[in-house]
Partner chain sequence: MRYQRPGLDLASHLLLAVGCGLFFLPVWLAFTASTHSMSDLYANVAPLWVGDAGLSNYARLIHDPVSGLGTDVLRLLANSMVMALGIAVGKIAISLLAAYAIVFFRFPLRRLCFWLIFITLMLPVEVRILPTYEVVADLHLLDSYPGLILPLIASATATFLLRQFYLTIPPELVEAARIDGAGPWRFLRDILLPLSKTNIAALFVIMFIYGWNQYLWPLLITTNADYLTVVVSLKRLLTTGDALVPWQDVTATAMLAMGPPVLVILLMQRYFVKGLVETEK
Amino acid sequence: MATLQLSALQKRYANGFVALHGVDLAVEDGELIVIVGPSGCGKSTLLRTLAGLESITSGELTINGRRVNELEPAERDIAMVFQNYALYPHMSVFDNMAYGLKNRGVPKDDIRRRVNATAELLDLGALLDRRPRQLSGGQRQRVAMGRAIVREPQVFLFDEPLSNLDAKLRVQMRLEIRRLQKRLKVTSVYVTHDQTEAMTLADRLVVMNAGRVEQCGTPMALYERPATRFVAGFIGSPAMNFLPVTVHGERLRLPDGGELTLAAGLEAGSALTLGVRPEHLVALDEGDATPEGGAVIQATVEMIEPLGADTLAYARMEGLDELLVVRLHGEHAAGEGSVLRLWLSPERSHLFGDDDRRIEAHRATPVTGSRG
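Structural coordinates of the indicated chain alone, per the form predicted alone:
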């Protein structure tokens, strides 16, 4: 078992480009950390520095308190599962899984015991004599995981391991990885661009942006209390709606002219951003009483996407350039051209300053209704 500690970790390339800007992160023993972010944010570079495949420009990386900055990959006791499986096509499943152990001089009986036990764990026992070309994508991914597991490393690193699988297999393998990690209790760092994977797998989630850690916490903490507008827009599908608002005394002026009451303390005239998730805009039916607090806004539906249990409505709100996205019940009768009356709850809204960081002031008092 192992702990990881990243202290002011920086990666600068010869051309001057800085891929990592002083990353600080502590990974506890047996924890599964998922690193997520858009393409080019530095998440894969960070994983490669942990593995020793990229050098560290400055800062410190320790495993169980031992500095490993200058150690070769083979000396770090880390196993990595790649996106493209990296299996040897001419070798059997058994030999692919045993390859690393043979290179380390592990006795043959021990190799056979460990490979057979791992194959049983991954339901690969009947496939040990096959070549990779005879396997499905999911089976190849399990072999790649098996090759990592037999080494009994201190740390697992996963580099977008499910991106080559179809949607159904991704769900199955996601559950398999989580089950195995919990059973083996191996400290793991998992990189993905898929936020569904990130939310469902992580003990803690790390959101990266432009080589920096934007926020780290449990998946639900990031969903419910995003620290920045970037995190708010990245976590959640569909993405959070953002409405420009201005401070008028103790009120926020909405794009359509309606207002929300908030606590004192914000500078009058300040231009802020109000965020609300599609699932937190509540559609009011004809004759429904307006809930106490919050605001009622109107928006005209321009497009709908039926998803079965849910329907996504893309609607135009007066004064707002972007379309609002609203998650409705699948049986909701909204159609193109219809007008939605939407209740915006104060407890489900988020406020961000001109520095894009979260502001808590608006939660201190109930929010009163706007026009609508």
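Since this is a predicted model, take the numbers as computed values, not measurements. C-alpha atoms forming the largest set that superposes within 1.5 Å between two forms make up the rigid core. Numbering follows the first chain given and starts at 1. What changes on going to the form predicted in complex with the partner chain:
Once both forms are fitted on their core, the CA shift for E152 between the two forms remains under 2 Å.
A displacement of 2 angstroms or greater separates the C-alpha positions of D129 between the two forms, with the rigid core held in common.
What's the form predicted in complex with the partner chain like, now that we've got the form predicted alone?
Shown next is a single chain and nothing more.
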């Protein structure tokens, strides 16, 4: 139904603060784009400029190829779901959903039919006469969705729509949003700071940092090939471990003095960062043979966090200030104080230059899609 194109979109607030430093993004028809990033990185700002609630300082925004920079929110044919729902407190659920249609001059019969159909879709039929304050959080959330859906807009915008719900409801609504979006096939932009929400909902994920797009791609692509150290640290939980390394000829020297062989082409003596996810550090049992290639790290467990299926171990590695986080099997017998032998696989590690960008050159074999 609609494509969305952002070209060098910049936003400077009245106080001179630049919240968006030129964002480029193309959203395909029917795609669900999720924007994630730390607090204050400009996610809401981006969404609000798309909605037309904030003016665009420079750059261009087009919907279906039509420039909409100067259009009022109502003229852009978008619908937005707010974090606090922003339902009209004095109107019934029916009127809340009907208000936008009324303002557009849709005939009464049509309004009734469309609101009823949407209420059906969202299981709100029995609540149409209620006021928002007579609804539970989850029901309010659904009314807010209904208000967006009933308008049949070109684009849905969501600003952290689930963050006011409890964990269980959040999972349920997440699935529902996914189901509805796939069914209605409306192009959507969804802002969240919840990793799981981002990974599970997104067709493509946009990671933002300080007003810039760090990387954009499918959730798995971002997980497997983070383009920057920031993305590497942001996607995945617990976060990736980072080890400072130096280049010695063909090898990388690890903080504890160990060495890792990598393909040539790195400038000798340069200081790089090696990243490895907690789930990709393989704990070797007594007597296990050291696998070909890679390096073995010794680390002393300082703290254990059993999560059921997995156990997280926080371990001290010589020469490293931070604790190394390792994801072990739930049954793993590691206790506090025990020493882990961890195998670091070259295929499973990521290398970042001193500009924090990914260095691809060293990788001998391409990684495959499965988690370790």
